[in-house]
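In structure tokens, the next block holds one chain alone, the form predicted on its own.
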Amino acid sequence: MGDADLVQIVERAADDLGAYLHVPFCEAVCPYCDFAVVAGRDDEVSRYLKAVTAEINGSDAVGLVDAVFVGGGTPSRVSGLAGLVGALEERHGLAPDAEVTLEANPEDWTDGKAEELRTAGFTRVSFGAQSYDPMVLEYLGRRHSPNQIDAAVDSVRRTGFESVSIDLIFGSPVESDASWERTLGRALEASPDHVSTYALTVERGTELSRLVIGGAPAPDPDVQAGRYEIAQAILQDAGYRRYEVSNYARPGHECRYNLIAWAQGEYLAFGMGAHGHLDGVRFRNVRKLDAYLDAVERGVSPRAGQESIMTGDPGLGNALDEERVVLGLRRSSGVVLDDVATAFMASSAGIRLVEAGVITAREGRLVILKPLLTDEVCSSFLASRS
């Protein structure tokens, strides 16, 4: 499978219909994590899973869904998703094929799980390993070790599911090079059909956040930079091939519920801080899970805000057309090089960029050469809009 079938496959998603459904509970918040999660709250599990399964019997019909992404939180440490699964099909139907991921932890996943969540239709589970160097674990919260990362790997593999994710942070400070290539070499060796890699961000109000303020050591970009090109060149020899800034995948396994998003194609969303995109609106859901709760069992809207993306001043055409460019940028195949990407090629920053080697033009698409420059590029981009 070539550049081309690729090209296929992320403009195919656009067609797509997508669903988020986010399950918050945590046995306890990672220091470097800013999602909308909570910890200590199980009691509410049992009354969260009704209230979303209301949010989604009370939606609107809009087609078969193509494929659903369960996030969180951790939704690996709860019993009952294959309720919500169900609840989905029965008001919006799934496709025949439709791709079901569950986000999982090492640490929650037993034969019987993967048993069960086979049996209620998730097809694909993405580990959030993380790492497999001990010391790095510690500084991130992690509470697995490297062995159970293989052993749930293995128990996914066995029960029969299409396709096997590990997620990987890279760019702590007590990682080395050496270590984050012996977490590479031990990931490679659990035969993932798919592999993310993360900077580690420092985000406003996490622990992480306050321990620098308070003198901790920062990650350094510099260091990161350096790390994502050792991501980079194991994994493409390895035969994994990169789609996105920061996901790799054997051919045929991309993960469908993410090109769908950098497709700027359309997804439901149910939950807790879940954001959602349909007829060129875009929409989030409360962040708090008492607010969401008394949203939903008043019969109300959980939504915060929204909104649409079809503005814009007609002469640059409007905000579908930037975000569509920013999104697309991301990918490995680009964009397709319409009036809006060539227009940005024409501009002096543009030109510099592709004099400076960072993009060109291929096949009729505008293509980032230097992925780790995919920020920078997307903001000339903005830039040349204004």
The other form holds:
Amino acid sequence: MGDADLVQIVERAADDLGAYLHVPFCEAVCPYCDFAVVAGRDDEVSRYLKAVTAEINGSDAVGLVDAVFVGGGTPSRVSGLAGLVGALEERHGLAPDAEVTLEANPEDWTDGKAEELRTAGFTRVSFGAQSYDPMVLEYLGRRHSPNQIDAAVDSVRRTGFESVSIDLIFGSPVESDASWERTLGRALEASPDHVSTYALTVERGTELSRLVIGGAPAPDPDVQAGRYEIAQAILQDAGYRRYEVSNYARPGHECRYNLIAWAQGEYLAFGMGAHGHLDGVRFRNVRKLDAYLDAVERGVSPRAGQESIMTGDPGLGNALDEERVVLGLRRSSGVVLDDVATAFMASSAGIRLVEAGVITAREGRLVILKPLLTDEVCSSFLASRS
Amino acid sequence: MISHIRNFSIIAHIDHGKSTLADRLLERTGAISERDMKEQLLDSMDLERERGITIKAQAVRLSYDAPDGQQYELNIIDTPGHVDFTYEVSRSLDAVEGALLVVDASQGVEAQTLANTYMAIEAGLEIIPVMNKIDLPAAEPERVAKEIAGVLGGSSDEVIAISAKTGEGMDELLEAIVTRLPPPEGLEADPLRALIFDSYFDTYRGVVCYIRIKDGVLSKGDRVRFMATNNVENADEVGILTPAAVPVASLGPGESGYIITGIKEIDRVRVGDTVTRVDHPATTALPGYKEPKPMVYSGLFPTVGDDFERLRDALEKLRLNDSALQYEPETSTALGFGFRCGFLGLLHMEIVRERLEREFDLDLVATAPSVAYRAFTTAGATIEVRSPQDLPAANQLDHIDEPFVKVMIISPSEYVGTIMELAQSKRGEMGELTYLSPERVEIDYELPLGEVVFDFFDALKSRTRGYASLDYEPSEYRTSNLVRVDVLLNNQPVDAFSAIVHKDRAYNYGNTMTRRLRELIPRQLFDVPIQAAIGGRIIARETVKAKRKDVTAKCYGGDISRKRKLLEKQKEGKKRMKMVGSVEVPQEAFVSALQIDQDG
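Alongside the form predicted on its own that was just displayed, please also present the structure of the form predicted in complex with the partner chain.
The next block holds the full complex; its first chain is the one shown before.
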């Protein structure tokens, strides 16, 4: 925390260009998932990859891409991803040290796939491991076993990828503190370079939300707070540095692509439901597979909407500043203590947060000391601005 | 000719058809054509028409051609129908010689009607019992006639059965008014004494006073003196109400009408005052003027702080027509700037609040109603306590007296048990229990007014399924074992939640408030103790545990717009918070916590 190298890494990401490629296909939709996904539509895979390729080919070149993220969905279920990366490289160019991440499910992984993807230019794999507790995996609707996680991580390592990450979800009602500690322990044995730990969140419109509304137990925020602290202690002890609310990495293995988002940097976006950010405008593609395919195939833009981050009225202040701080504060290194951040610290809400030990000024930056209260800080910051 | 004048009031319970009857009388005597009639003409305020109650007195003169060939002048002086407006009622009754007691043939006598009837009898008025709504299928004319006769001590044959709706029985009623009610007395030669029985503020003309001439003559242009305030004014206009205002040259003994003097401030005119002539003055005023005295107090605060000035303007405007409304600025740490308002009673309070919100488009928070206590200090001083904040510290307090009221409840006899239980739980002392008929009973109680205004009326209504009616009048102050319960948020007292309650109820109040607040106050950055205390002694405690987790787990490139929307929403919530010490409290929490519930 607060390490000088981390501040450098984090700030550099502001100037990087990212690219997001969405692959929505899943075997089944997990009960907690609210991403743009489809299940049972595998017959459309090749048509879809063609459409994304066409979208890439039709996009305006804005410079070399520094970090690519192929997310989903479950991209690892699909073959032909090499073509996508190739199209991107051809149209936009990849920086020599570009990070190219693939989201993967452990049960799909084979050594053959590892070889193929490494050759195609992928440098990093992020596994949706979620837990090492079979009961938790079942609750989350996951179809892999703990051993499959280990095997997949091993395979990635052997193939010479630069980085491997695993995602974990904690705080489900079927989990105990002990089970969470065991999951963390097993995860550390696999020795990934990067670990993301997410508190299970009941998102609107998901199967989980329907169950909870119907009376099924909901995750308890206080219990989750405790688990969060457990993870913090165990992972930091093992040499993983927390660089964002939910993300830990061995120094130098921070996810560059995600750092761009938190630095309010720019990124291209391709595929159904993909979001991008260019020239002060945030935009998104249609979230429905058929609508996306139809648009691209008819040669029209699959864009579903966009909004400018700048406000038209200078009297209202700059929404760009507000967004920059709100995103930046998610990082353990916080934001530069400029006029905006200083004014917040001097506001009555800011003073209360300082007194409660939630935020502080450190080495010219405003940082959050209690990441569990990040939204409290951010909403106070926004309230102090209006 | 004074012998051909009849002045009377109509006494009726809400919904028993007073206004319909008045309308029918107006129509029968040709005062207004049916076409011009708005439903229920006498109730002129929207709120009055909507609630079917009369708040302000009204006066109407009718011309009646009797079957005997004579023409009579009938003056109806309408009275408010609610206990809160007893003072207005008594002034109206002083202006007449008789009263029609109107009772719904399907309902029977109600407490308020009875209270007003007793007032009328005490004022020496001749009462004509009228049973209305005999056309209803549910009417029980025989039973109700017996009940009325029982109350008045006459025979049920004297009860006139009518249907104001169909017009049935109206001829008999008009005849009874002429034959049974006495004409007024008074001499033209005597010095002028005119009773002001109501007044209202007209934007263009200033204060308009409704008057009844007892003695002497009032003419346009006379110099007149208002005896209580000692104002001398010019009688710019004198007139009668038909019900439209019609100027006349003069008004003589027994007549009612209005006077306009150009006074612009309602405070300079007091209902109950006597008007006399400067050139031929009366030496003694008519009895009757009394300063209206608020019985119930409550703080009114705008939910939006910026509305304070608007609230002040609105109260000023309301007061122009409602001299009983009192208010003074009050500051609350929790609710900001507002006004401590004094009301005649709960209905008055409710009406004022509703008018403020409706006619002036204000959003208000009202603190729990309180009554005027008398605190006696060890130093020998007496302090009137209208707000819990006025109460001296416990160590300086010798004792507290609280106002008691004489409560009259009329109810179907099957509810006697539950009413007694309720009254006892509110420290009631039972008086007489009288069967008005085998099915209906009158129970008298002495009750602390504080209990009555708190929730007694609601509890009575719910326990008797709305069948019981209630009336009360001030009785006396009695020493009671009262304490102030303070509610402390993070060790700081929150004035809006303090209450003066009987010692036996203190624990319950403290518990209820702390529990309620624990639910309403969001978790903060630190543990927030919520305590109820009597002086330094804590009687209840709850804790709002510190907020541990408030963070979005995932926020990546695709989540940014959504995340911003969530934070904006959270920000709006923050902006609605009020700081109480270091605790953020949502405005709605104050409103909800102050809502009296029946089990409270």
